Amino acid sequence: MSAISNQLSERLSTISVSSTVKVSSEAGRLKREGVDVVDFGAGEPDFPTPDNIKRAAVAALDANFTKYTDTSGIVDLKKAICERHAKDYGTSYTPAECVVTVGGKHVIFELTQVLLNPGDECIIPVPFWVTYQDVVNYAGAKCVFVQSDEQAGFAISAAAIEKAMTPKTKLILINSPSNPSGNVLGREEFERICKLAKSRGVLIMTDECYCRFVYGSEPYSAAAFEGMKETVIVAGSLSKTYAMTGWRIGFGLAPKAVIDGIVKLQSHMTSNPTSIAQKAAVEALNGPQEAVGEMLAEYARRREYIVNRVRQIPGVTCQEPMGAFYIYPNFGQAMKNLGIESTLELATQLLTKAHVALVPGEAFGTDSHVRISYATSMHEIERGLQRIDDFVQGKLSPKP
């Protein structure tokens, strides 16, 4: 260990490098070496950013809109976020209750740092997105994990959350549609969770990153439930909805005191989100929305194929996701058949032997699952699943 390693802050040890980032990095390395990798690891749309959004960014450049903006984001964008959220979900936020951030991950980090004190407890349903655990730990708070019901599509209940609550519970973190499981929390159950939280003086952070991508039901926001505006805090993003992952625009909707806290923190972190990306985001929210529906229709087509195909692989079961663009199949029996002890080992061997990149379940709090993204072409989905099937059936060596 180098001498400088001993100088790093202790709080850095509370977090790890994102598992999804590590998978993407390793897959990218193999691709650069000329390996034909099928990449199911990426959590981003394979669609291009719609042209009207790109043109708005070009127009911002031509107008020399390249200076600092307000720390919390430009007024036009905060207004557009509030209006779009009101139109889509029936909420009633004002620009003073909105902050623009450098992506959805940024607002989640800031919210946990603003809301949580050392010793507080944050309830997180399992499986969970990899970042939740690390940002809560970084705040000095304690993660309290609540197991979901896999046979019910990884559903979480108010009753299960209530059992996990203590006097130290400060925050409940709900991601619906869920990354990685694709679970969509039923409106009535989510409302029960909100009422429970309000009765205990506990806050709820609803991560709505995938909120527009649901199958067979209408999208909704818990922030629209009657009497919940002081209890429910929204973490949102344009990354998935508008295929704008690289533009890095997220947002928070919350009581003004929470927003003010985020702005204070953000003023020392980023100064402001990128100016031209903000102008592009205004167009994304105010402009035509047809591209969102087109992406959803294509995801639905892929979802039907990938679920049916994965269920044909021996020793693998798969719940049907009701939102987002992931499946979270259970490889428990297949792993036993192959003598593989962990999904990390499974993912490593699939990458090195079958040249398929996916994310191991350990990253999301489970030990028998992997996350497979279907935000890629049908051609790649077909090729990748055939490779996984061949691997599981022993047509590819399961050991190095």
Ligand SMILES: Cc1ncc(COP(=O)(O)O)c(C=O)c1O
The other form holds:
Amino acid sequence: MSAISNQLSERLSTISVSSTVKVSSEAGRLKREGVDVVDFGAGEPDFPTPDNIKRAAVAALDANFTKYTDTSGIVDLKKAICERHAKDYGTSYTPAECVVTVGGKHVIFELTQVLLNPGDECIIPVPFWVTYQDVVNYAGAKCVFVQSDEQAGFAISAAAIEKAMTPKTKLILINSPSNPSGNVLGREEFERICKLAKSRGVLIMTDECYCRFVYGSEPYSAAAFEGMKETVIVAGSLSKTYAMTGWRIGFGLAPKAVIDGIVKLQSHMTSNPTSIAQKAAVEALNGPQEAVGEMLAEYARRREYIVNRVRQIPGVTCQEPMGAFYIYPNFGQAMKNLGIESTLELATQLLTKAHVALVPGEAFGTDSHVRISYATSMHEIERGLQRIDDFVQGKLSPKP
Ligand SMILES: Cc1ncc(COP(=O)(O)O)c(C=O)c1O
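After the form predicted alone, can we look at the form predicted together with the named molecule?
Zooming out: every chain and molecule, the one shown earlier first.
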């Protein structure tokens, strides 16, 4: 370790590099070496960004829309975000209650830094999206984890959240549909959680990253529940909905005081989200929405196949995900049969021996699962699942 390592801030040591990023970079390294890796690691749509959105960015470039914008985002985009949210979910935000950020991750980071003080407690259902734990730690607050019910599809309940609450509870992070479990929180239960939070003066951040990708139910937003505008804060993203991961556009919808706090932070951080990406986002939200439905239909087809296929692997069980584009199968019995003690070891062996990249469950707070993203082609899903099956059954020929 070089001497400069000792100079790094203590705050930095409260977080670690996202394990989802780690897995994809390791898979990338193998691929560059020419290894034929089936990559289930990345949580990103395999579809291209729709053409109308790309054309809007080109038009913005041609019009020299290439300078700084308002820190909180261009008015057209804030309007488009509020209008789309109103149309889809029946909310009533104004542009003053909206901020555009550099992706959904950015707004989640900013929200936690704006809301949490050292010593505050933040409730996080398990399994959780990796970033939550780190951004809460980075704010100096304490993560309080609440177990979900795997047998009920990783359901979370108001009762479990209530048990975890203390006078120090400041914030509850809800992600529905969930990454990694695919759980979709039922409307009634979410409403109970909101009422509970409101009665205790606690805030809820609802991460709506996968909100449009639900199977067999209608998308909804907790921000539309009656009387919850001061309790519920929306963290949104265009990344998955419009296959725009690289454009980096996210948003927050919240009471003005919270938005102003985010804008203050953002003014020293990024100045503004990229100008031409903002123009593209206006088109994504205001333009035709058919592409979203087409992507959802394809995810639904893959989901059906992958859930059935993974359930055929000995020692593996899998809850049916009701949203997003991940399965979160339980390899507990298979791990025992193979003498594998951790999901990291399982993921490492699957990558090196079966050439399949996926994310170990320990990244999401559980010890016998892996996350498999089905945002990849059917062909890759078939190949990858066969390799996993062969690995679990000891049928793989040794690879160097
Ligand atoms: C649950 C969840 N929230 C938020 C995000 C943020 O997405 P982005 O920063 O690409 O908008 C992700 C990305 O994977 C996610 O899985």
